[in-house]
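In structure tokens, one chain follows: the form predicted alone.
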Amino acid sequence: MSTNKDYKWIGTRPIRPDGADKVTGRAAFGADKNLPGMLHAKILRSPFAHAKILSIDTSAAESASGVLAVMTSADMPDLASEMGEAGESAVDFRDLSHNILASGKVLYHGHAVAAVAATSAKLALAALKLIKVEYEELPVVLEIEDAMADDAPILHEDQFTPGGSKDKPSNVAAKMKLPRGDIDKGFAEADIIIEREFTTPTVHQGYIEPHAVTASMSASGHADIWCCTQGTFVVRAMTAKVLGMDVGKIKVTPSEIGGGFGAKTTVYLEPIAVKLSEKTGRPVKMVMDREEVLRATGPTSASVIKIKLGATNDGKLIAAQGSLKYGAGAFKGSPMAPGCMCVFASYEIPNFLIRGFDVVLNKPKVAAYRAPGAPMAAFAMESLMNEMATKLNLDPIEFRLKNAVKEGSVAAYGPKFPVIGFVETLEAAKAHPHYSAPLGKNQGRGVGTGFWFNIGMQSSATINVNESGSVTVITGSADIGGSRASMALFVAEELDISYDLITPLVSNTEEAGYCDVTGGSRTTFATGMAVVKASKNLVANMRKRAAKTWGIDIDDVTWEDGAAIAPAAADKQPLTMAQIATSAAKTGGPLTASASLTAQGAGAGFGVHICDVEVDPETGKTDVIRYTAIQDAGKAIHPSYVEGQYQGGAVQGIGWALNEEYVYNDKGVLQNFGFLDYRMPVANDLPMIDTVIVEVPNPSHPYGVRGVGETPIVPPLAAVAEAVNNAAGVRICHLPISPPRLLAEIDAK
């Protein structure tokens, strides 16, 4: 499906600008930065999931061979609780500081307690063993509903449930309520009511590159940070806050990033490296190993979601009720709110009540993971949609079409939808050959839909023209999905020049204008909008220069084929960008243009996935044998990378559905802390994933862009579960659908 608008460059598939360096190994990632005189730092982590810190004795470590500095939370300011914007969501800076280095208590196994900087990593590790920490072990709470019980061990004595007791601390950090209509009347009018509870485990984003940073503090108090991050300006802001520094004294330079998926929108090592550099007067490098990544950085939440759904016999949804409980880990801030926003957002439901709960547990503080909160909500809702369709004897996609939101529908979380492509995406799925293909023995098919609202936020861009007529476009948005190529395509289209003449750069916080994180599916939408605006400003400037050269009015100058043209003056030969740039000194100086904005109108994204599986009833093993991801992109700027987002999200969702989970013992110690035991899908586990790009342009963007990075992970959990349901004849409500769990379900049936 297409927008039917012709472009020279938008929608083409050129080689990405950073491709050659990445495939030849020249690209520099987080751990590749080395500086003269550099020290190596390592972190001492808690052996307990919950304990008071009674004392820390670092004296032996401080005098150890090669050690230049030791650091604990006492070296950081004691911050008051203060919420602030950071990345895609708000953060309590006190919690952030206490997660970086524990203060008073450790709250999960692997919680950072102290750090050592030494002349080698080996000496730093040896010194960690010399630090003596006295703990008082406390009871552990790992499950959401256990943590919500009246007699649960309390993680934070100063945390109280909003609207609850002011005297009794609670592990419920926040609540949310979204009502509409009359829920009791709605269920009274329903002909069929289904109610089920669904659970999902703690899972990790699975990025291949571990967290890494190198920091250097100058004698003048200015800090340089090189790190792998989704947001340099967020790293700057968070580091400044927890260290009590001025943001103007911190410069953050991004490396290439080996995956993030939302998890690299916060800080763990950066403030520690800066402080150790300040203490030693030398650069400090820190690199996590895989065990540290899995034990002590943010996975996404476990969830317990209960949905009650009512429909009439003619297939219209009339009432829905949802209780969504998300585990936040050691500190408040699960993706409960976006989960509540998304759970019923795809459907017209006149009566509903949504309640959400943010619950702290003795696990690592969670971080964002592609459409945070939405996959769990969709697993529950879409599973019930499939079950309801079966009870109504309706085709699952037809049932969704009867209830799908469209332009003018009021979203469950408040706003009215503008032009959206959910209906078109459902229709594309129904028409796809996959949907009607025959199935064999022990095989089943499932469908699931997904929604993500997408975000705008702040972005900036600068474009400079070289004397040759080539162009450099500079932004501060980390490239984690091919955004350099998208920015270059926008410039090529706007300036009407070849893509090969454009060099897109991702720069540091001192050289690029402010850009919010690369997350929330915002970069091609928002930073792209800034690039388009800067391009238009540049064209206007070049038309002005040409008009000055010719001595005519700017309104008599147009821009075509990368050149200024005076249509009404036949004697005026077109002026190319190179010619205008060469004479720029005589017409006003260097050719440059910038734009900064807060992007409005991020278009909602909808996707539909079709999954076929084959189940071995004797072993419980499930194989995905065919998979199709269909999604509205608004306009695919670089279709190859849009397809890659669809496929990547599907793969992560399939892993979440079938295998992935954090496994803890009863003391809160993670048992599967490596990729051998934390089982993510690899290439030979999956078929080729087919994709269909639907294009219903977002009217708020000059090229119709909708973010595409997050919606693809939302449908797979339900699509896979329904395929297994149909193959094995069981009803799956708890993930992952591992062989032992599926065998137990089959045996129970």
Contents of the next structure:
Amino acid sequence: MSTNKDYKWIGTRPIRPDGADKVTGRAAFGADKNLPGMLHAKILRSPFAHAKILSIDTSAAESASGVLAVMTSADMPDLASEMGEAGESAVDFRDLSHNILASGKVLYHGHAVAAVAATSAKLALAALKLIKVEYEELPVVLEIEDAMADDAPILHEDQFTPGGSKDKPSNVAAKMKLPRGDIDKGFAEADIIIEREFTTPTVHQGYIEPHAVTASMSASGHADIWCCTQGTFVVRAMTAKVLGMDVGKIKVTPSEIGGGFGAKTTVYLEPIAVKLSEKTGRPVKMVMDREEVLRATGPTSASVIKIKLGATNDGKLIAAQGSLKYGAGAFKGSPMAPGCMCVFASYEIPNFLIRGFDVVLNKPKVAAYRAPGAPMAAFAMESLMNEMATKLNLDPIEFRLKNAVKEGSVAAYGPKFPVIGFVETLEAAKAHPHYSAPLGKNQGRGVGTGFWFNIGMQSSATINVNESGSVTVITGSADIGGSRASMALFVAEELDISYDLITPLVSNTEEAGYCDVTGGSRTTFATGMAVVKASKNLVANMRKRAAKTWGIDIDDVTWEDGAAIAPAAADKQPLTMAQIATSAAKTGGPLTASASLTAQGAGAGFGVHICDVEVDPETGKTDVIRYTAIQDAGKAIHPSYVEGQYQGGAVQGIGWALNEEYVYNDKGVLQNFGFLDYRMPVANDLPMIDTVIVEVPNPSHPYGVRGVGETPIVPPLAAVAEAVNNAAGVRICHLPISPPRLLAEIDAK
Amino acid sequence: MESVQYHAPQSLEDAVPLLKEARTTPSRILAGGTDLLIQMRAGVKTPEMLIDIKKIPELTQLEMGADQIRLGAAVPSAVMDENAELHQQLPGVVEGMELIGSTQVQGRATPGGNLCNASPAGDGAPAMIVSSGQCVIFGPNGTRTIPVEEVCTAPGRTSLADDELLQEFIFPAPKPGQSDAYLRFIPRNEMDIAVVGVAANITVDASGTCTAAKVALGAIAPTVVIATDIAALLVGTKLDDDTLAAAAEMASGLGSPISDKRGTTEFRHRIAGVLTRRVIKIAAARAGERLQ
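Write the structure block of the form predicted together with the partner chain for the protein whose form predicted alone appears above.
First the chain shown before, then all remaining chains and molecules of the complex.
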């Protein structure tokens, strides 16, 4: 199923350029930046999940030992509500500002209220205790449906549901409706109808590296920011907006990143660090601890999703109805919309109606998490697909094949699909030995599929040729999963030179051309396109140099094996890249090439996962014993890192299915604020995650690339749940399938 | 934590003046530090003086005698795990310790530290109790010996005086037909804290009849619960399914487990029964193998 074209470098597995530094501890992460005279800042956080701030008295803290500055929201401009692009999703800059430092009200336990910069972290922490905040506690609302109730405590008095009452504020920040056909007619024609409600808990991305930043504001008002982020340009844009600065006065330099998974596409600390640096004239460093990360940075939404599905006896879907409610946390902006767009995207359904609700409640504002909104939607839809297949007495993959979208199908969210690989991925799953392997006692198997759009957006790349003929390729796209290796492979293939001659770099916002965030599974696709385009520009330039040297027409010069050749002129010896580079001064100066673009045609990704579990019926404990992730990559540039994405997404999905959840008390205080009790799977909780890379090339990309990073977290929730259903004879509709919950389900059989 | 004095005495004798100082200076004994350092970082414990006992030879010795096994309080868990003879003699005690933390933590975690941390969910204590461990407590006035179960008095509290330290454990070598086992339940497979932990020490004769038994349960009460009624029920039986089912039911009625983020009261009761039945079976099978 691989592409027919033979490549020298694309599809090989060289060692990643950042590998040695990472395994030897030399790589610098967010907290590793230190500067002379640097201060340390800490944040005072709300002890209440919902309260009015009556007053803040910082005077005692300001005069405390070692303290150089104290900051509250009063130090930031009062912004009007204004939507802006923030990576993959939109953000209201006023909400962003109020999330960074609470203004008027605290909306979740752990909400930042004030910050102190001092000569040491210890003194900053001590000074926090001297800040006097008077609160008036308000009733707390934590559950989605409670927040939607008529008498719910209201988080924002100025928030009204679009299309709803203009007098009565509401926690429902947005609604969405996607219709097709006539669902009444559709359900009337259905032979089998199933309707169920599914819930998923609030879960965190669980990146190992806490948020960290060092900022330094010069006397001339130019800010330097060093931080771990998925998008330096989005940090720049957000910081500028929140502080009322021009983007040209801010330089953001990325560190290596210890995991982001979508969540490091927003800012929490950066504007505070810049402002405190401005106030003190000293560099300011801020590093969150794990507790702050879990209490106050964006997890992803909890959800309540109800789906009704109708099929005919011949196994065709005929009608579907979905109600998808997502909790946004303290401010609007849950991934409700992508959830609605994904929920039926994989299937041809003639009649459907999808409704979505974006609901605010007293939890931290959600942030993006790998295919935002899609895993919850797929948990519900794929669970029903599995149940429907059972009722129809059809093999679950066969049932999906009967209904799968293919080239020309109109996606539930509107456009017509170009070449996609869902059918090929399903066929590969069906043919995999795992799918027909025997199972033992208390064991069960489940499948789940997943869809994600993937995105293009803006990217730039610059290639500089050194005088020896080696090259540096510079982009502004954070490398969160091996993309530097992919960029080098593109250059190696295009220039037809060795991978070892290429140094791929991720540079800062003043030295790299603009790149949108590394998110939406876009970097290898879109930044890769810019790199390919820059490479082609460079080859054209080098052919021109050779033509000039030889005194022949550029059209008579071709590029092969890393050298310019003149096929028609037998007397011209090939000019290698090194030779062209060495003599560049005489042929027009240094060799550089750049390209910028808005990438179009990101190919949709489809995945199919097969999961085997063994359930202990006496304790409710589930062990995943075999797992295979199969997905269309379009073309795997560096297969190891494609497999790594499949494995990582599968593992995060397994954790989401089995044990991960935010546990709050009724006051809205998170109980499990560390990795001991926020239970992500550890290595020995998992089997080796087997992978199959299907390659149905994306015609919009020069090498056929589709994004691969997000799709793999979409199928696991339903695949694990169905495996548990089959192992234990239950029907799981609520995550996580923790031992007490599964034991209760087994008891209720 | 403003500043902390750190002392690492090289002998028990050198420790005496420090222990005397500990009568008036808030102090903690530092063994592996896998609990203490985290508690200090979190501000839960704020000692002004740390007495590191890892340099004291008596505390890091593991001696396999014909009649008794002497286990220094500061022997790292990894050292216990690597000792084949200890596995043979006290498999349950080793199981309790080797479940704690990650591989890295195993290199530091100690049985003395685990016991004196006095967590209701501590994995070390139940097996040490059922295997009749004795603790040698050292202080300025010499040593005294108490059973393991008399060390922990409440969550985070022990019966040791401010000027005492736990020197070593002494276990009687198991007799032919006697062995132990420990099982705990966690939602994951490692790096977690017991929802319930159960240890059993079982002696069987050649006919398969249980002649002696001890069962202890962790994480269902403020301190380890020694289930004497279950032990009495087992003795004289062949540990058949009905007996084990009765034992499980009794175990499910024991203690006063709390509902928290790690498990509900009801779930803990259930799991206590399941683990009790399973751990008795394992210990009895091991005991049977030791008859030859």
